Structure formats: C-alpha cells, structure tokens
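Next up: just one chain, as structure tokens, the form predicted on its own.
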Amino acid sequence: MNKIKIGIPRSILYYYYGELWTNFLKKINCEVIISPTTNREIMEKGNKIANDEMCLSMKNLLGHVFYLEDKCDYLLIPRIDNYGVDNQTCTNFLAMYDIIKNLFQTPVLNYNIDVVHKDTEEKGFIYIGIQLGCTKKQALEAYDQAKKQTEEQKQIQIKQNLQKLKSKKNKLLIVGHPYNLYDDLIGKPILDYLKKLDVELIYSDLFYHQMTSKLSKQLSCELYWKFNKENIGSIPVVENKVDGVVFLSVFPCGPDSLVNELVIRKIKLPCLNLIMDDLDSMAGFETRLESFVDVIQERKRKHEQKNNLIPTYGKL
C-alpha cells in the first residue's frame, strides 16, 4: 500500500514547525515531500498569485505552494490564531489556510492552534493523526515522541547560539522571524556576506523563548504579537555581549515595521534595519552592510583605547 504523501512548504510555518511536522508525521508512516529551498522561479510564481498587498513571505509561501500542487495528496497548512491573549500571530498565520485552500486544487490538511479557545497544538497533531488514519493513542504517542525529538535538536541550537556570544570577533544579534533569516532568496544573502566580513552572528529565534517573550516588556509593555515578543527579548540578553543589532524584514510586514521602529528609539546599541523587497540586487546591501561593520569596528576600537588610558598626575 502506498504511503500517504503530505507536502509542506518550505516557507513561514515551516520554520517553526517543519522538523516538528516531519517527525511526527513519518512516525504515522506518511511520506513528506518539502518543497525546495527558494529560488527565484518560486518567488516568481508566488508574485503572479499572490495580491499585491501581501509581504514578501506571503508570495513567497505561495510559490512553494504552487511547487507542490500535483506532487502530493495533502497539503499541510495549519490555521493559527493565538498562543494566549497576550499572545497573537500575524493574521497571515490565521488567513493562509483560507488563502491556499481557495487558491489551489490540493486537498489541505489543517489544524486550530487557537489557545484562547483550548484549541492546542497537541489538540491539533492527535486530530491530524486521526484524519490519516490513526487511533487517538497512536496519534498522542507519535506526538510526544516527534515533540521530545524535536526539542532535544532545539535546545543544541539554542546552545550553540549562546556559546558564539565567547567569540572575540565582533558580534552581531540578527533580529528577525526564521522564515526570513534562513530563506535562500530573502536573509540568507544577507547572512552570508555578513560572514565574509568576519563578523560572528546570534539570532534572535535561538533563546529561549519563555525567558526572551518576558524580557521583551523592558523594551514595550503594550506588545502582544507572539514572535515579535521573543524576537526583541533577545536585545536584553544580550546587549552588553554583542557590538550592534541588524533589524530584517520585509516590505510591507505591519508588525515588524511597527516594533522595529519602537525598539532602535529606545536602544543605545548602533542598528541597521533591512527592509527586503526588491531581490534583484545585493549591491546596496552590500555598501550599507560594509558600512555598518566598519561603524561598529571604529566604536569598538574607540572603547577599547579610552579603557586603556592610564592616567598620569604631575608632582605637587
């Protein structure tokens, strides 16, 4: 008997939920299909779908979907609201479901992640579970297990990303969602060069979240988008560890634009904020990137020579 297959775009959810997603459904015996990583013919074919008002990671969500359309029997697109009250997503997490079930012919495999309303996301994987044919206890079990697997690797990444903070290279903290920071076409260009200009990069998605979405209120009390909380709570953590932040987002993100703009006011750490949309050149990047390195070598090495003054006093 063939194994069901379930395709997952590789874009915005798949970040957050891609290996979560992967284990367990392999553990229900389904085949995953990812999309691949983004190029510019699924940029491309997202644009011509997509409305013109959607952000850059929406078209781009799309264009992955497109990739997928006759390659697999489900399409997995969750539907999430909030994580709590004080805890919303985007309404682009709430809307794709809808969007993607109205747009392509593919079958859509879906859950509620809706806490407000005691709609969980183990709630979600025991009734996807169901709906692929298994037994509620086998769906639970196949959850813990996937969710165990899956934190184990997150907490060797968050490890990791702490242990750079050691590094004597100048430090940068990356603030931006993963589905930006780690897309081949969108933020991976400009981590990259980044690298090649020597500079040791911590990511604002490898903390710990409980601990960076409760640091975030000494930057805005008022906030209540789930990932933007956890994004700028890595700010405390680690402003007196890195030299400058880099702000990545893309145009016409609502959320980012707003808490960017409200965060670099109140911070004293030197910022570059990288608004992506046009992705037809890296040359004007490549000069603002070189500069805002060059901007932070020049502060650090004025620092360092003001702490190694030594005073000298005349004779009475």
The other form holds:
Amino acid sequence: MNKIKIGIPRSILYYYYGELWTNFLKKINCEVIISPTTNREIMEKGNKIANDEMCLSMKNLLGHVFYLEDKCDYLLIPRIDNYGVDNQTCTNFLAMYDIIKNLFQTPVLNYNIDVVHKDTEEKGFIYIGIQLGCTKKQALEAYDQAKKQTEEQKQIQIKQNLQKLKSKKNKLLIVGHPYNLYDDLIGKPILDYLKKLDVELIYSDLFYHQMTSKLSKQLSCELYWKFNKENIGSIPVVENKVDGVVFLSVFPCGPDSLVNELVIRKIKLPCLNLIMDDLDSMAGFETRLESFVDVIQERKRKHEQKNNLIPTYGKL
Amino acid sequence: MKDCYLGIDIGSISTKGVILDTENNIVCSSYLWTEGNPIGAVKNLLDVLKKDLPESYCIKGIGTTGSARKLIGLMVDANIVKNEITAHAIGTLSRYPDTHTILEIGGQDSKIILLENGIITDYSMNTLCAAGTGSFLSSQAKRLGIPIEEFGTLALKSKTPVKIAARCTVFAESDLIHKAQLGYEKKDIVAGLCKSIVLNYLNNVGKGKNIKGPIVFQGGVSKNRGVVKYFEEILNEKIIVDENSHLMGAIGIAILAHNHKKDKSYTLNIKDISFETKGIECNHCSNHCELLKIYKDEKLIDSWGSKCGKY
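Show the other one: the form predicted together with the partner chain, since we just had the form predicted on its own.
Full complex below, order starting with the chain above.
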C-alpha cells in the first residue's frame, strides 16, 4: 500500500514545529513532503495569490503551499488561536488554515490549537493521527516519542546558541521570528552579510522559552503575543553579554511593529531596526549593517580606553 | 614628490572628490552631479582633479564612500571602501574635534550621528523610504519653478511659513499643491517646505536621540539656508555649517585612505580605461538572481548579486 503523503510548507510554523511534525508523521507511517527553501519563483507565486494586506511571510507561505499542490494527499496547516490566557498568536496564524482551505484544492488536515478552550497540542496530534487512520493509542504513543526526540534536539541547539555568548568576537543578538531569520530570501542574506563582517550571531528564538517569556515582563507586562514575548525576553538574558541588538521583521508585521518599537525605547544597547520587504537590492541594508558594526567597534574601543585609564591614573 | 590622498564620495545626486595632503589640508576638490551615471561622473571628476592637482603631488591612496562606493572602489582600485557614516564622522572630526551631533541630509539618505569624545556612540538613518531628503526638495523646487540654489534664500524672506504635513512626502506633496492652489505666496510655501524637512528629520531620524551642541550640519541640503534656519529655531542651538560641508564624506574617506597605510602610487588616467557593467538575469535556478557583471577593458573582473555564489 502506498503511504499517505503529507505536505508541509517550509514557511512560518515549519520553523517552530517542522521537526516535531516530521518525526510524528514518520512514526505513524506517512510520507512527508517538505517544500524547498524559498526561491524567487515561490515568492513571486505567493505574491500573486496573496491579498495585498498580508505580510511578506504570509505571502511566502502561500507560495510554498502552491508548490505542494498536486504533490501530496494532505496539507498540514494548523489553526492556532492561543496557547492559553495572554499567550495569543498573530491573527494570521488563526486565519491561515481557512485561507489555504479556501484557496487550494488539496485537503487540509484538521489541527486546532486553542488552549483556552482545552484544545491542546496533544489533542491536536491525536486528532491528526485518527484522521490518518491510526488509533488514539498509537497516535498518542507516536506523539510522545516524537516530542521527546524533538525536545532533545532543541536542547542541543539552545546550548550551542548560548555557547556563542562566550565568543571573543563582536556579538549581536538577532531578534526576529525564526520563519524570517532562517528564510533564504528574507533573513539569510542579512545574516550572511553580518557573518562576513566577522560578527557572532545569537538568535532570539533559541533560548529557554519559559524563562524568556517570564523575562519579557521586564520590558512590558501588557504584551500577549506568545512568540514576541519569547523573542524579546532574550534581551534581558544577554544584556551585558552582547554588543548590540538587531531587530529583523517583515513589512507589515503587526505584532513586530508594535513590540520592536516599544522595546527599542526601553533598552540601553545599540539597536538596529530592519524591516524587510520584497526588495531585491541589498545595498541599503549593507550600508546600515556595516555602519552598525563600525559603531559597535568604536563603542568597544571607547570602553576599553576607559578601563585602561583607571590603572594609569592609579599609578600616578 | 609630496604624498597626497584622494577621497571620492559618490552619492545618488552628486559626486564629490577631494585630494588631501599628509596634513589633511585640501589640495583640490571637485563637486559635480551624478546624473544616474556614477561611472561617467567619476571619470569626469578624476579629469577635473587631474587638471587641478599640482605636479609635485603623487596620489598614494584612494578611498571611496557613498552609495556607489563598491562599484567605484573596484573601478579605481581603491585601497579602502567604507560606509558613509564612518566617513562623515571622521571628516567632521578632523575639522571640529568637539562635535557632539552630526546632522546629515543627502540626496536619498538622511542620518544623525552622535559622538562622544571623538567616538561614534550612536547613529540612525532614515528607513529605506527617501522622505524628507534632498531629492524630494529638488523635485519640489522643479515643480515650483525655482532653481534649487535660490530655494534657501527665498525661504529666508518668509515670515509666515505655511504648514505642510511632515510625516510622508506623498502627503507633503499634495499639501503643497493645495496650498499653492489656494493662493499662498511662493516664499511662504518654500519656507513651509524647509520647515517640514526639519520636522520630518527630527520625527524620523532624530527620534529619541539626545541632540546636544556643538551640532554640525552637512550633506547637500546643508547649503539650503532655509533648512539651517529652521533647525536653529527648532533645536534652539547654533548650527555649524562648514564651507566644505558638502565634501565632508570625501574628506573623511581620504583621511581613512591615509590612515589605512597601504600606500601605492596611483595615476588618474582612468578616463582611457573602458569600464562597463552589464545586468543579466541568471536562469540557472528558480531564484532568477539579477547579476551585475563588471568589465574593465572588456575583461570580466567581478560580478555581484548572485545568491548561490555561483558567480
């Protein structure tokens, strides 16, 4: 018997759950098809399908789904409402299931997360399992195993990320959603350019989320976007260990435009706010990044000068 | 033979060149329009400089800055290519060592640089939108039929500048047209525009920055006395505008070329070398990168824009 093919777009939620989904689906004997890394064709296709008010990442998602159309039996697109009280997601996460269901022919798996109304992640996975023909027990077992496996992986990544704080190079904290940071056409050119300038990059999404979520309260108590809270909560953790913060968001991201602006006013580290759109030219970004790294270098030098002054003064 | 260093600042609107001696004094300088053709502009620039440069000088280093710095750096074989923030700061510090704030409004960029004891501590630049920069002013000057050189003087004559939306130039432009159609005097509209540039700058670039004196204002727009006046009025501080304020970036990069200590001898005979760029779309993969290939004397020397690194 042919395996059931499940298509996962390499966009938005893939960067949070890709590993877990793949592990789970393989355990219940399904074939997983993941769309390729974003390229021009996918982005342009997404642009064409999308409505003009969607953010770049959503447009991207539609391009990826278009690629998967005809290549799989089911699509895996969750509908995420919230992860509990004051832990909501952007409304786009709530809408994408319905948008894609209406725009494309391929059936979409039912997967709903609404913790306030007791629809938890575990329930969501069991439901997927049942839709794909396994029993509740099998699905639960597969979920538990997949979850454990993914958690272990994640812990390693987080450790590697935090390890970089010990580096002697200039260190920058990159604050942004993983689906923007690691996307080939959105964040990757920026991060690659920074690496070329010999900067150590620490990513805001690879931290212990329970901790960052709590720490975000130091910056603001009123935020209710889960992913944004986790991102900005990384700033207090590294405040004295990095030389600057780069905020990377896409146009017109609602939560980011509010949260980043708010945070920039409150923190003392040098900040750079980059808003990406479907721009092909890197020249403008290169000027901003290069001068930002220059400024950081200068500040460091000043700091060192200050520190050197004290002993000479003491000798006198 | 005396050593000297050339700094070239290629902006979106104008191209600036300065030759400094080892004491950082200006030997000769030139300023001309880029007109969308940085390669041609630099060739003309070098021609002018070559005529003005006394024969006893020999160029030992070239630095390039400004938005076309990479291309021109390759063309003239520069020994240093740096962004305009650093170049402007270094240039200004060589003339005004106590500077605390540098305001800069150029053709498509505007920026603010904050310094403390001669070290850059903070800066900010306009987002990719060119609102409230020189190109906006010059297009509005054209609309009103006023030569850009007279713009500032005319603005000074006004006692009651009209109010013009300062947030976005699209709104500013419709505001301006409405005011003109309502019958406001030209000088008041011009003054209103100058004021809106200042407000736009302080709302966008200068937002949340601690602007303290001494303040140095530079970039092409600093030649506009109307804008200078409104900066002084609103910030309540004296604004220093150097007679070479338009050359500061070029001066800075020339100093950097000097400090870089990778001296070699240059001639200014670029004019005879053919230097061409060709834009093509690579169809190798679905990324369809826009590639720019650069030819010097019909030989491919570099190509940019490839995402995969194939070129």
